[in-house]
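Take a look at this single chain, the form predicted on its own, given in structure tokens.
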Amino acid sequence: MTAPSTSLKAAPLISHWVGFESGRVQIRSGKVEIGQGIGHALMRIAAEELEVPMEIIDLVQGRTAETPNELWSSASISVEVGGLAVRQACTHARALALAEGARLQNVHPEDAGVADCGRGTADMAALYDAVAPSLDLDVPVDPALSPKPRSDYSVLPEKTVPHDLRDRLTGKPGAFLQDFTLPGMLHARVLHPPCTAGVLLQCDETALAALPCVRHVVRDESFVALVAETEHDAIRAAQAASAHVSWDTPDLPEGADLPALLKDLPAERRRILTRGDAVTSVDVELCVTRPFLAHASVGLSTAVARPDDKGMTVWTQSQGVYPTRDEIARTLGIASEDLRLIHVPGAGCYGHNGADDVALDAALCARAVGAPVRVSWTRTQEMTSAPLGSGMMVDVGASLAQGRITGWTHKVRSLTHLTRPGWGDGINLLSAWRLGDPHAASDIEDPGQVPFGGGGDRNAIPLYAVPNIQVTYDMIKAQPVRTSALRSLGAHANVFAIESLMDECALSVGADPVAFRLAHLEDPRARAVLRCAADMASWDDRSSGGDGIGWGIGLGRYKNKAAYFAVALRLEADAALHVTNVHCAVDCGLPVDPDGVRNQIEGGIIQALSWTLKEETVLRPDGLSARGWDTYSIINWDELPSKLEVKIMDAENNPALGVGECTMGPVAGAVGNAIRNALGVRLTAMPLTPQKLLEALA
């Protein structure tokens, strides 16, 4: 029996996820659409389990009045745990409707099917709306009731469109929060600090009123916003407002030596594996570091709220719409109840940057105002105010005899990974903060490694077999500038250690990278990955290296209990790093929706070799280097692989997993690797720029 999916606990009727009405089916999710495609997935899975085409499913996703309550999307469980429970919720409903088929045709439900019909999908489209006025959904989902195997779908190929491809492609208006309006809108900006910890020292109401176009200023304490009825009126506003308002701001701490800053910072220790004997001494040792990392989402944070006689409703971006619902209304000092939270996409940020933060902020200005109001960010408050990645310094060694490693060291030590709203007993969104009655953050607390898989010390569990690990986590709970979720959180730089320090072991004892680590795995299907992205790269007969040409190969299993991932990839060193071949190799168990995968892995490859080669925002006194597009670089379209290949391991008889997060520090460890081999000099310090590359070569 496959276990009941964890979303079941706090949704457990059937009625919480699939109805049927007027012939059309509705499945409602609260996982929220962020650009992964768990949309599409989801109606992939309720059309194969209930037989019906996906023209006539309608999906209803993040509404807190609608939907069932699954937190947020994410942590790439949004498949393995909502998917499932939409899986298990359908499986139940057409047990049901066919059973309720027979008993209004008076035969046996075992000669039922769908009687004189023969089991189509029109017919199970018919069969749905026949009995759906009698058919009781308000019963717990039984999980014993056993899905559908994948040799028994028939009603989709593998490849479909998804159903709200057309109206992004075409800007369809509503199709983006940014592009979403109500009658009788206004518009607004919120003044912000330069940085998260200032305090508004003075404030000349008088004069920001005064400015042209500004309709209403909201004001209390030190949230500060400029409400106009146009989106251009409130930017010229908010533009002309700085010389009306100062601010006190503390100064950051010098971050430029990054180790240094860390270790600056007070933690506390975590042991987070202790196997074997004590490892006392290494022979191969590195200590790599990642920068902070801002989420650099082309679209701004945006969310609009519209008050009414029964509360207020607010539109928002925001992946987990019922812990900040709720948040939000402490705030307001309102029922949750009182409170609709509707998900509409916006642009996709893979964790926790500043949608939750400006939900309140058209909330509070809603509230004021008395009408409906858009809040969008600024690019440089998107830079500046919303949570970082944390920056990381991971300390890997390990001792070798007789070729293998016997013993292993990881030592991590980062900001938190985990402040969204909904994580602890405090109210973490932004503007909470600065209201006359203020409300406090939460404490600071990683995630564990039960059940989340952890935060800063997500993967520094090494995926290989070695007799003798330690590994240890100093968590630093002091926020000089506010760190959160970011795609993959520790994973990307303890992968990147971790692969790094085995190809220099390899290295050590003059074998082949590949080989190497197939000796130290057990997993066969860790071991099945790394073999076919090896082989998908010709890796046998690949170059030796040390011409400025270089191969690199990197593996991981995210959260050591996720989807299999190995990539080998082909880079170029000149006057700049250019990745020119990529081929990887997945393993997520089932794949509900294949070209989903493939577009997820692309993603998750290009944004990593971004954040490996180009990303970084560092702390200096007087505040974060990067306020704008001009001071912090992304990868360009004529930097992205010329060559990039997706295998989709054949593993569909494993329960489904998630795909989004699983890439990240594979790829980092493999871009390393193929510095390493291109010129045979260890970059340890993300990003790995040429300028670092030419030091290291002097």
The other form holds:
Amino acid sequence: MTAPSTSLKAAPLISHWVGFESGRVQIRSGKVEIGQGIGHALMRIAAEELEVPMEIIDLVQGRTAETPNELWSSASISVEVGGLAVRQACTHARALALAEGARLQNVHPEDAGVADCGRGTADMAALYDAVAPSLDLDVPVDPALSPKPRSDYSVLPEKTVPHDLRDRLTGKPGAFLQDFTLPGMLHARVLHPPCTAGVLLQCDETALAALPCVRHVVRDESFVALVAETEHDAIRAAQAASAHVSWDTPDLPEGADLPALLKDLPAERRRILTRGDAVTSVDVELCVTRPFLAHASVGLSTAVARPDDKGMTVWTQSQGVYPTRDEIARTLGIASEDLRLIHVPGAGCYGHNGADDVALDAALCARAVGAPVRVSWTRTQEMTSAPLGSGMMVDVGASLAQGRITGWTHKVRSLTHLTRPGWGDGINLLSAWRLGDPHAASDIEDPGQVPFGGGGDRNAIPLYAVPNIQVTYDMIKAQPVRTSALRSLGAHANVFAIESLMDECALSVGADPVAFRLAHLEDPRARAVLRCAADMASWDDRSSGGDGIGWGIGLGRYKNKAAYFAVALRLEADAALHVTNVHCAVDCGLPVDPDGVRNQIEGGIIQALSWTLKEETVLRPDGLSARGWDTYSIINWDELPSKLEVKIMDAENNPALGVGECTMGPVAGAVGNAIRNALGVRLTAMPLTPQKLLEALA
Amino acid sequence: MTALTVNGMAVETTFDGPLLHLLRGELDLFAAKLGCGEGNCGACTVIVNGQAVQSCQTPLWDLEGAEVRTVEGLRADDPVIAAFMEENAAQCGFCIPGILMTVTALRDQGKGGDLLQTLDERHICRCGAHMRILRAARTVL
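Rather than the form predicted on its own that you just supplied, could I have the structure of the form predicted in complex with the partner chain?
Time for the whole complex; same chain goes first.
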């Protein structure tokens, strides 16, 4: 028996997830589309379990009071947990429908309709339609019922075109929240200070109201928004507004020397793992750093709010409609039941960005003007007001004897990776802190999820078998800048550190990096992905490195409990650092949507290359260095690998695992290792730039 | 007053802002996206007189008599759209309509060899769908 999905706790009934009406199938999920393809994966799960064509499924995602409360679409668990709930509900619904069909026809359930005329999707769709009036789905999902084994899948080909792809490509109105309109809707821009801690010093409301095209000035202490008839007018108004407002902004600490910055901020030490004897000396050690990273979605954070007699409806791209609803309701002083949040996909989301904040911004504007309002942030606000992925520092060391690792230490230091709405007792929405009746943010607290890692300690424990180990997490509670969840949280830096150290250990004992890892690896699935990636790259036949061309390997299991991922890549180092070939293997259990898995893995690799080689935003006294695309470089088209090969391991009898975040750390490790192999130097401070390479070679 | 055609339809307008806001704000054509408004991301790309341009940086006063094409003006079975569908060449898809118009312009001009350089100069994809986008584009160029 499969364990019940934890999503079934809050929504235990089949009817919370599945319905049959008017010849169609309704699937309801609390997991939302943030560009990761979860909607299509859920459709595939439902079509296969119910044995119906995807075309008759209507999927509803992320609507308070209508869909199950599954908290956030995060942590790569939308398929693992949310998909499992849909699967278990569909399995049970199908069994009940077959039984009800038999009862109506007065035959044995085995012979109910479909058995006689040959099972097929049309027959099952007809069966659901026939039994719908008398079928009672208000019963708890029974997880003891076994879903179909993979060998019985018959409905879908391996590759299906996402049901909503054409709408997204061709500009269907409302396919993106940024294109969502309502009758009588106004547009607004909010004036944010240059850094999140800013306070409004002076605001000439008369001058703002007199700006051409401004319809309303919404002001509540340090919250100022300009409402206009059209988006163009709102943008023009916001651009002209800077002459009429001034902010008191505290200096940020100087962050060019990241280790110095992180060491200056007080931290609380947590013991993550202590096993075996104390490791008192190490033979190999590294200190690696990861800079602050911008979320930098290609779209602007957007929300639409419409007031009504009782409360408000907010269309949002939030990853968690229930937690964000509750915090907006508390800020507005209304009951949660009187506020409705409806998810509409926005541009790609890789963690906690401005989506929740702008939902409150829209609600504040709509309440003030008594009309529907769409608010988008500006490009600069995306870079400076949204939470950043925290800068991190990791000290790792290993002791060796007889060619094996005997001791391992890992000390990670980071700001928080979790300040989402719904996290803690406060209000984690930017504008709520600026109101005349302000709300405080929650106390900073990364969750203790040992051994999986809830924040900066994510993947701090190595996969490798070492007898003596000490892992600590120095958690910084100060917030000189706002930080929160960004794809893989601490795993990007932690796995970079672990994989860099493994290579240094292998080199110090003269072992092959893959063989050395295998010698310390007990988990058969981890061994299999590593071997597979190495074989794909013809690892044993590769050139020996040096002369500016090198190969690197990286391995990780996301959160130490989810998808396994191994990558072997080739890098050329000259005036630029160019990863030319990427060969990788992923074990995500049953791949629900194989092409979707490939897409996520490819995207994760490219974003990880971008983070590792190029991206950073630096704290400076007068603000963050990144203020737009011209000051925040990401990977460009001529920097892509010429070959990128993804192998999905045959692991179909294992439960499905999400793949959105598993690539980030292993790719970083592999890049660092390839540079080491290419030129004999170890770069430890991301981004790994040609400039740093030149300095290291000098 | 500016007179132009958008997807073959005659449009006369007194609007004097960037083309992007005429399309989205006045004509309800939403394929071209507002991504930065600063000419850096390419999400707003449309075709004007055969050339792919960033519509957020294209003022209306410069468009008297111009022929504007957007994704909405492509046929549903246009090979460019079909290629992107076939390759599932998107993640969130927000950057794709702009890229579709760049690819369409290169195809119509017979300048497929300029693909990489044009994307380099004009388009950002943040999700990392690049490999698929290139594959799809190259099938029609």
